[in-house]
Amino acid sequence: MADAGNKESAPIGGDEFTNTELENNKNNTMVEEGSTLLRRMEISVAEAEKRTGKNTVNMQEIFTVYLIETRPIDAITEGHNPAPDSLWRRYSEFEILRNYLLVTYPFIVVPPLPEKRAEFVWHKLSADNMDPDFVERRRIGLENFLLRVASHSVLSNDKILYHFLTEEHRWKEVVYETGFQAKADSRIKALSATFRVKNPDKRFTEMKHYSDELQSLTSQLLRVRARVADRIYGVYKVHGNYGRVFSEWSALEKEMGDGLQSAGHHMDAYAASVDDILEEEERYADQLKEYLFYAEALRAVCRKHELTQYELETASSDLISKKQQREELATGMVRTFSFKGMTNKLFGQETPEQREAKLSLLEEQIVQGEETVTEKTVECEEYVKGAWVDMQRFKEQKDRDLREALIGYAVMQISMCKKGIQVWTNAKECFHKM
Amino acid sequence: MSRTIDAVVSPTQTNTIPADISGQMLDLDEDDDLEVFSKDSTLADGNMFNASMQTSPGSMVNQCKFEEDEEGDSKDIFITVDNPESHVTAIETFITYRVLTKTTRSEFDNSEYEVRRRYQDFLWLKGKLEEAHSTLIVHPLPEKFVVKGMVERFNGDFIATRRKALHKFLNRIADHPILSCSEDFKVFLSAQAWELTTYKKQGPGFLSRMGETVRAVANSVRGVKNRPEEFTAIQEYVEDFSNKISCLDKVTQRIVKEQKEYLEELKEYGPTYTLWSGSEEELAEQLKGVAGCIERCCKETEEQVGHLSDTLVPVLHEYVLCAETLKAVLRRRDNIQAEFEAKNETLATKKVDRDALKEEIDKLEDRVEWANNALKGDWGRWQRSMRGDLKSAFFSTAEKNVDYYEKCLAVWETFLLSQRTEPSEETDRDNTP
């Protein structure tokens, strides 16, 4: 998961980790060459509030607003400490600024927004937008999400994103200024269409491929993994019940009293200490969501390099058939069969000056038609050569975020068996005593 | 048989094989209506009690070697109970178990005994052990019917439960220094098949029995009037303890449920690890690595649940059962001292044979001063044996506990370490536990 090493960050692996083992690991996440917007300025999301005001349908409404604070690095560096910039954006400001971006830079796998509703939930986790422990794991993905487009070589050089950050209320006109809304549409549209492409590029078929498996995968996991929470809880929680049982049994014996009333403390903290654990398996479970999204924009990167092709080989077929007509027109010869050669046959061939019409408009056409298969063919290798270099960028980022992630969670396991070792240990001398 | 008799039942007077009690009873045993004994004080004409202990306390406790020492230093008396076997007649189904024996008290006549009992003749042995001993605190035996979720009343975990139980009551008689001379015992454990047969058959006919049953209604209804005061403390205790005991139960066979759930769905979730590794390159190995550590977790899972189920449950669930006996010894106590007390208003008010009237109080009265001293050095035996019992019980539990999270820790550290040893840009560092 990035991570900003300042304050308000995600705390990645728990205590193994130092604070230099850290800086390494935001270094490496997230440090492209070139000088990226992370490089010249801090950015962080450092709190959430929550407003009341009107919504599009006039109602009054209750929403979260995240504070964004930004301080030049140079100045940092330089031994000030100046006071950060601030403004405040609500979840959906973000979702206009990904939408803009996905927009803009179609070849490029954009980091996903911490998801919409909570999903994934398990027995006792609030399913509620408002829910403290959502909105605190809400505003760390945010934060995650700006960490990783600022890092990003091509991403964090865009303006929008700059406005983004630093201009509170001129932002969302700027930003439906570009005209991104028509393309959004749009792009909606051509991701869900079916056509059939004839010469997709081998790579893009199988990483397509790829990121569908990686979406079910990862649900699937997340889905168990919630399960287990589920049941995790109910073990621990029945525990507390000793706790109640034990301090009234205490009351009646005089021997055992003390031993069983000190177990009884025990069993309480040990039915307590699950709260944590699971709060900070949630913090996994939303490392793993993050890659279940990514998965998402990496198969729209797959669908719109079939999407160029398709329209390049279209433009090519096109061309094909215009040089033909005309081959057809000029010669007489018929080399495929058509309806209007036939009826032409029948009743009679065009005029000369109709011929002469013909030919001239199909050779504008074909001229225009060769245009668009050279620009098409431009656009479809810039388009693959910038997505291949995304999606090797994404690959290696996934690998490393990843296997953070599952070391994290042994990590996790491992407090967890101490924590449990510790307890029932002082159970045990509790027992030991009665 | 004895079914005939023990039909009358009095209700005040339940029965000492209690139902369960959760009230989830399901399958009825065929014979259920057979082991409701009627255990009461029918000791007024002292035939109940074995030839050598019909006087006082003292001279009877002094009949036996008194074995306090539970852990058997001193033991003299060896008691297995193992090997069940299915028995098929024309008429019904059944299990026994064998009984070994080995001993060196000289009330036997050899020092070994291998004999087959079933079910019905260790509650004949219970019911005959309180009849001679009303005030004494016999362990209890498991229980009769089949809980709720057991279908099959011959399942191996049902029956290996039951043996075990059996096992640890033939034990506990044998450990009591007064009961485990009784001659019902002896017979017991020595006698051939068709000998205890015949020895059930014999003692006090159909009718006094049927004295004696009317006479318990008839005192139980009346009541004890002036209860000693240690008595009375004994009984809230036993109300309270019966009650907390009960929850500790419910409590443990609930972890038992959720701990098999969660067992459930761990078995799922590291197949999940698997599949993912499947799809990918760099991280198939970590992917891999964390689906074998969840399931040798699982392992430990179901390990940790199976020593919970053998060790814990069994014990809670026989105090609960101790529970209802100790209520049912007080009962038959109070029932003592209730006879003797209606004789003494007889004698004060009505016009009776004073003479034969005033042998018979003597008598009650020696009966309650017995009954009672028993039950007092009883009742410090079985809290003695309660607090080991249950202290063992919970401390295995705990021990067991650690093992296991020591186990899964040790687990993910290997893990861990794996991976650290990797070549990376993270320093090395050394896994302090």
Second form
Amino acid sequence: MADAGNKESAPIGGDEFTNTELENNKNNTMVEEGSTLLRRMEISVAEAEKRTGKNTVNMQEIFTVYLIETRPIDAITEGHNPAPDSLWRRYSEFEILRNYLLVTYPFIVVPPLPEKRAEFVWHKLSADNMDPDFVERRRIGLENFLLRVASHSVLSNDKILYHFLTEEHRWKEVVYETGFQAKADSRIKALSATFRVKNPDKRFTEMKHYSDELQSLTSQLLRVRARVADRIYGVYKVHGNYGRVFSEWSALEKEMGDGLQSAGHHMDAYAASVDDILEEEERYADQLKEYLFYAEALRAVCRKHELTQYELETASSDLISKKQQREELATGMVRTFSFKGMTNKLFGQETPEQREAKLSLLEEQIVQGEETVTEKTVECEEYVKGAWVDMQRFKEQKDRDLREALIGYAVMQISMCKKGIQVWTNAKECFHKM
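To complete the pair, please output the form predicted on its own; the form predicted in complex with its partner chain was given just before.
We keep it simple here and write out only the one chain, dropping partners and molecules.
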């Protein structure tokens, strides 16, 4: 369920980016505002294939690759049906793309990738990441990731994304040339900002708390669903025992035999139907898992804001300190206890020449500090503006997707119950005919 994307443009910001780098990011988009790649290109992850090759340490490994197919929309709308362009990508390459997007567009709630290994599985479901059913669900998840990114008004127009979809061999070189890895914030730095920021934006604090709760409640829901799936599987499969008993009993009874055997067939069919039912359930579970992982993406946007705000506060504090030092030097009065004040008392006052040199240096530092504060203020304001626009877009998308997923899940449960009623209704008819 890819979102059509928000048509408003969002400014690009980030604490590690200079004005030149910000401009480069803006230039890294390909088309006019409001247009998305998904309107110009048909994108699909058509199939998965298991391969064998050597890894980075020259050891043999088995891995899965995914076939990405693309076709221009113009050719399709004009009545042509050209063969799609195609290339193969590993899951790790999708990870590189997403990491690049996270660093380059920190104010955007970047869509998550499907799980690398199965989580919240019920006991009959394989947790092996090479299991064909799991690989197929991951293929669907990777396609959903690309559709979400390609329908986003900002992310979809990034040239690196276009290279990912169209250039099989040079793509990694192009993405690493951007230097995105060096711009990524360290976890320690972000954690430090969380605890040390003095004036956090209440909206982002509340959104961060919401992301924590969303992740917690979604994981609880997935655990409950896994337990229910276990019970449902057991209930359905035990109906196979009804089928076996009725079939054996039919051999014993002459008048009742046909009815018992028919009822047994209905029970056998009911027991066998659970595999398809729970396979459909997994698709709904994967939709919930997407928002489990989306919660971390939302939290990352909030953490980045804390870091940006903390750097603004640090720059402002440094500027105030420098201005106070200038005042103390100019007046010769020290307002608070300091090591400088103690050394002056012990070793005498500085000469006028030394004071003038320090004043001159402080003036330069104050000018630089004022420029830094102005720059950080603009950066923080732009980040807040861009992030808030995208978080509102995400909220609308989330509300719509989760509503559809939960309604679909409820409809599936109702259908499952109706099938159970129908099986026993058919069995009752069989018993009437005995």
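Residue numbers count along the first chain shown, from 1. The term rigid core refers to the most C-alpha atoms you can superpose between the two forms while keeping them within 1.5 Å. Fair warning: this is a prediction, and the values are worked out from it, not measured in the lab.
The Cα position of Met256 differs by 2 Å or more between the two forms after fitting on the rigid core.
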